[in-house]
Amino acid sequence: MLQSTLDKDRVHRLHVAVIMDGNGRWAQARGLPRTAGHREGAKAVRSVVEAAPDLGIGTLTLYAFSADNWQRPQPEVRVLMELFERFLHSERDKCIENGVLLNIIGRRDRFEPRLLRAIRRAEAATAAGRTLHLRIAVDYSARQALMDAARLYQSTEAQNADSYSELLNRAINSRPAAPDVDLLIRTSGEQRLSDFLLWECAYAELIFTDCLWPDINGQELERAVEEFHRRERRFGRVVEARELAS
């Protein structure tokens, strides 16, 4: 794994959260087809995994597939759910071996029923994993999982925004719960939300990079966190010179 030049009193585990935009444009730079964008943009998430522990991230988001990307052409959506599902058999042994617990959140109700039996084999695997919550956003709307979420919240007595963030994390089957999110990274230049971890992201810091998502590597998530550190996190209060200089 990359080892992180980091300060490492400063790295605690983060939670980052990862757009992957840009394989498409990716592709069509190249001269080729979309699903050659997608192909590549695989290997670039093993990379970002390798990388993420020793930069103090404990748990990584990455959305792969939001509910809109079904309107995609069907041959793109097609070669999308082979290439999640060859992931899911592929890599299994390898977050085994690093201790990495392998999520997937998002609706399961229109897998074909090999893919979420793939699903459930990967979780199961690798449930023992300590070393990074890997969470993979497919069929994924952050919108759909908030009124899901308020749903379940009627019918609790415990009304305040810790049961509801825990209800959100039921409702995208986030097994087990994820806290907020500290870091957004979007690829491709692209600077909007796109309906992902809406609650989650409320103080996240962002980063828009223009690198497009097949070109990102461990270094360049070294670079966003980096940057992360560089910032000032306030959440909403004041701070005082002397909180800054401690």
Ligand code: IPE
The other form holds:
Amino acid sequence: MLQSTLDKDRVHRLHVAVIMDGNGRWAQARGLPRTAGHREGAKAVRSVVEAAPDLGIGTLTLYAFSADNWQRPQPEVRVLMELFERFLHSERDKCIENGVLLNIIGRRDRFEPRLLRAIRRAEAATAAGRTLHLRIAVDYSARQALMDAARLYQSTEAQNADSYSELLNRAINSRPAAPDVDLLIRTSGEQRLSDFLLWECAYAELIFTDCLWPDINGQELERAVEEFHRRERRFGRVVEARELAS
Ligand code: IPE
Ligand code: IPE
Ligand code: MG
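Having seen the form predicted on its own, could you give me the form predicted in complex with the named molecule?
Below: every chain and molecule of the assembly, starting with the one above.
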């Protein structure tokens, strides 16, 4: 059964998704090439991942490279792929040590074979992690995922939102399946979704911060989670006067 792939304990913790934006501007502000911003951005990932479990986060999805990002200049794309591969090697042991289950979501058919091997190795080595499901979205497009899941849905018996969610998770190689997003954060001041988790963010709280991604750290994440807890989520319902008074 598809549902069995969900880790119940992890599901009861928060799913935070982050659009890691602003690397290029961070570098340009310092007179550096855009790629310097990507290198610095990769370091910021570690600080956020380390902070996440203590903030009640069970699933952390980081948008690293969109399907549309292939349209960037080739040298920039090459550096991004190199950084990604290096990240898989350098973080693997740390993930195992900290119980982090590393999972790459998105398409897989456009990666170099070497990168694909590194992905599979890192995922297999960290598969037992129960502290945090770290999903890194690479060659990811929410619209593509929605189309792929729709194709699978046609031949499914149980047709409802939950079964569609499971198929969507399968379409993007999310292992295990992840719950809907509770909090979506985008750095660098931009206020758009850029084809990220369009279905999963149906009732997500949105936080936009001017901070550029390379300047992000665990404290910034903590501030965002604190703001999330101050928000009132209604899911279309009305809040009873009784509840408000208590
Ligand atoms: C985010 O930073 C990283 C990727 C999209 C790969 P950008 O590279 O988009 O940085 P800006 O938006 O140009 O500053
Ligand atoms: C979205 O950022 C993708 C990632 C952060 C990986 P972009 O910088 O590519 O998005 P747009 O072009 O500003 O919408
Ligand atoms: Mg950008």
